[in-house]
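What follows is one chain in C-alpha cells, specifically the form predicted on its own.
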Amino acid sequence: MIFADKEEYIKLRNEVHKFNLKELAPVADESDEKEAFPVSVLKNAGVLGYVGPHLPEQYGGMGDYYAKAVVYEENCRVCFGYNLSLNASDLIFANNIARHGTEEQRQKYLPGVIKGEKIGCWALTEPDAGSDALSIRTTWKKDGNHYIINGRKTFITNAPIADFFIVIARKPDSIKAEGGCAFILERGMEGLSTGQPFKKLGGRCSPTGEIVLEDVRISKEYLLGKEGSGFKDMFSSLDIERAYTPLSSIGIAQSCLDEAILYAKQRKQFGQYISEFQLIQEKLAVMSAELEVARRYVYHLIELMVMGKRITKEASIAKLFASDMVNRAAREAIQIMGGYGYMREYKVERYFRDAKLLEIGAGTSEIQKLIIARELLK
C-alpha cells in the first residue's frame, strides 16, 4: 500500500497543508520579491514538529520518513524557496549528521535545527567543479591532531544565512574517490566567510551563495564520519537527496494544475469558458496524468528506500521523469492563462521560474540520463 495513502498521513497532509495557507502563503510573493528567506515560518514549522520529521526521535524528530516526503510536497505546493532552504537544512545537512556523526555530534546539531531555531547547510560545489564532484580542490592536511581546510564553494543554498556547513574536501595529491573527508564547521570560525546571497531566476527566497574557506584550522571532533570516507558517503546521501527532489517538481505541478483549472473554469471567451474548450482540457488531462505518474513512482521510491534498498538508478529515473514533467506543466498552465499567466500577480509565473531549477539541482537532466544508462549497463 503507497504510504500516502494510509489514514496516518492523509491527517498529516491536511494539517501541513492548514499551517502553510496560514503561516506560509501570505508570506510567499513577498519573500520572492525580496529575496529573503522567511524565517518566522521556520520556526514556527518546527514548533508543530515539521522540521526534520524524518530524523530520530531522541533529537526532537519522529524518525519518518514518509512523514518528510509528506510535509516536503506539501510545502513545495505553496513556497518552493521555502522548502529549498528548509531541506538543506533538515534532509541535506541534518541527515548526514543523524546518519554519520558522533552522539556528541547529533546532540549538538540536530536538535536546533529540528526546532527550526538553527540552519545548515551542505557544501560540494565548486567554481569548477558541479556534474563531476570528485574533481572538487578544496582540500584537507593534518597538522597535528588539526585539520586544515582551504578552498571555495560556491551555488550553495543557505550560504548566506547558514549557522552550520558540511563542507567537502579531498586530501592533496588524492584522486578519485580516494582521500575524501566530510568536516562540520560552524558560523565564526576563523578563516571561514560567506559571500552575498546569489541573484536568481527562481527559489528567491532561499539564499545562495558561496563559501570561503582560507585555512580553517579545526579539532578532529569536527570530522564527519571516517577519514577518507567522504565521497562515499557523499553518493549515498545524494541517492536520498535525489528519491526527495522529485517531490519539488510533484508539489509545484499540483499548484500549477490547481491554478490552471481555477482559471479555465472562470475565464471566457467567444461566449464559453475555456474549460469547455477541447484543447484546454487536453492541456489538463496531460498535466494531471504526467503528474500522478510522477507521485506514484516517487512514493514507491521512498518505500524502497526506507525498506533499505539500493536505488541508484530509480531515484534518477524520478528526477529526470519528474523535472521534465514539472517543466511541461508550468509552460501549459500559463499557456492556459494567456497573458494572465505572464503577469507577475498570478502565481504560475513564480512556478515557471521555480521549476526550471528542477532540471539544474541536485544533479542535471543529463548526469540523469548517464546514472540510468550506466546502471542499466552494469
Contents of the next structure:
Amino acid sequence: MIFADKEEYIKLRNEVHKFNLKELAPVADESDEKEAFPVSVLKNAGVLGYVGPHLPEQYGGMGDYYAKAVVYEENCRVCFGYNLSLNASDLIFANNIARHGTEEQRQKYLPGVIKGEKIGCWALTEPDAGSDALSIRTTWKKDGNHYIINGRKTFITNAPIADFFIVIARKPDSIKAEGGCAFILERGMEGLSTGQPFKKLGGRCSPTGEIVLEDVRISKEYLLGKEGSGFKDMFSSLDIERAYTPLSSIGIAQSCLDEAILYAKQRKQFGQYISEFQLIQEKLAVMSAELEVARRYVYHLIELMVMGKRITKEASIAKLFASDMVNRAAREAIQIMGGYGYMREYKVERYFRDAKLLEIGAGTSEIQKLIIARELLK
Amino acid sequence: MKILVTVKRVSDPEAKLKIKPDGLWIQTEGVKFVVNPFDEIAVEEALRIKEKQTGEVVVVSVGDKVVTEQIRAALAMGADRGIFVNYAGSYDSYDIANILAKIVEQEKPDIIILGKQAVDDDMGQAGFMLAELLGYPQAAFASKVEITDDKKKAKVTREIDGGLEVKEVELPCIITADLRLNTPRYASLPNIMKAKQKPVKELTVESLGVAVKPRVTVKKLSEPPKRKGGVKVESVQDLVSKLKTEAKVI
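Which structure goes with the form predicted in complex with the partner chain, now that we have seen the form predicted on its own?
Entire complex below, previous chain first.
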C-alpha cells in the first residue's frame, strides 16, 4: 500500500489541512499582498511537529520522510509561498546539516529549525551561475585556522529573513567540482549582509533576496562536510529535495480544481449552472485526470527516494510533468471563473502566479528534459 | 484521576447533506464524518485536566466499526486508550445512557465528560440520563471546569441567561461541555503516529448486558423551508409599521 493511503497519513493530512485552513489560510492573501512571511504560523506548526518531521528524532524530528511529503503537499494547497520558505529551511538547509554536519553542528542548528523558531536558507545561485552550478564565483581561502569568504549570492529563498545560511563557495582557480566547500554562516557575522526582498510574480510571502559576503572570516567549525566536498555533498542531497518539489504542483493544482468546481456549481449563466455545460465539464475532467496521474507518480517517486533508489530520471519526469500540469490547471481554473478568476479577490489568481515558479525554480523544465534525455541515451 | 469521555461520529457540520429517499436519515455516501464538535471539546477538557492532575483519559464510542476512526482521532489528540462498543443497529439517547452506565461500572472513572449534544440529531439527553442512571451529580453546559485541590470536587461554571452560574459537584460526576469551554488542540504529528499503537478494547452490547430497544424513533426528516426573499419598504414609517404589525419585534 502506498504511504498516502495508510490510516496514519490520511489522519495527518486531515489534521494539517484543518490547521492550515484555520491558521494559514486567513493570513495567506495578506502575506502575499504585503510580501511578508507568516512567522507565527511557522512557530505554531513547529509545536505540532509539522516542521522537519523527516529529520532525526534526537533533534526533535520523527525521521519520517512520508510525513514530510504529506505536510509539504497540504501546505502548498493553502499557501505555496509559506511552504517555499519552510522547505528552504527544514528540507534544504536542515537536511544538509543532518546529512553532512558534525554532531555539534546538528545539535546547534537542527532543534531551532524543527521548532519553527529559527529559519535557515541555502545559497548556491549567483548573478552569473544558475543552472550551471559549477560556475559560481563566490570564493573561500584559508587564513591559518580560518576561512575567508567573498562573493555574492542571488535569488536566495529566505535570505532576507534567515537566521542561518549554508553558502557554497569554491577555491579560486579550482576546476569543475574541485575545491567546492559548503559553509554555515549566521546572521550577524561580520561581512555578511542581505538585501531587501525582491518583488516577485508569485510565492510572494516567501522572501527572496541577495546575500553579500565581504571578507567573512570564520573558524573551521563552520565548514559543512569536508574541504572540497561541497559540490559532491550538494549533489548527493539534491535527489531528496528533487523528490519533494513536484508536490508543490500537486497541492496548488488540487486547490485550482477545488475552487473551479465550487465556482462552477454556484455560477449560473443562461439559466443553468455552468457546471452543466459540457465545455466546463471537459476542463474539470482533464484537470482531475492530469492531477491524479501526476499525484500517484509523485507518491511513487517519494517511495523510491525513501528506499534509497537512484531517482535522477524519475524526479525530472515528475517535476516536468507536474509543473506543466499545474500551470494548465491554474490557467483553466481562471478560464472557468472568467472575470472573477482574474481578480485578486479570488484565490486562483494567486495560484496562477504561484504556479509559474514551478517551471523555473529547482531546475527549469528545459533542464529537466535534458536530464531525462541524458538518462535515456546513456 | 481517570476521565471517561464519549465521542460520537457525526457528519461534518460543513458538509451539504441530502435526505435519503425513505426520509428517515441522511445520505451518507460521500459525506465526511468527524468527531462531534462538542465531544472534541470534551476530549480537550479531559486532556487539560489530565495534564494538571496526571491520570488517564479513556474515550468511548458506540456504533459500527467505522466509529473507531473517531476513537483514533481522540487518541491522536492525546487520549490514552479507547473503548469501542460494537453495535450496528438503531438506538436512542436512553440506550446510549444505559450502555455508558455499564462502561462506567467497569471503568469507575472520577469524571465523565460528554459533549452537551451531538450536532447531528441535537438530542442532548445522554448526559442527563447517564447521571440519573448512575445517581451521580451532574453539571451540564460547562464553560469552565476546575478541580478542587483535594481532588474531591469539580467547580463548574455555566453560562446562563444574563450571567454565569458556578456549581460545585462531588466526584465522580458528569460534566457536559458547552461551546466556549475551550478550543480543541490540533493533533500533533507524534501523537498521530502514537495513536495507532494505543489500545482500543472492543465490547458488544450483549457482553455489557444491555438490551437495546429504542423508545424514540425518527419518523421523518425534511429540509428546512427555503428562505423567502425580503421586501423593499418605501419609507421609515413603512418600516416601523411593518416591524410592529408584521414582524412584531417592536
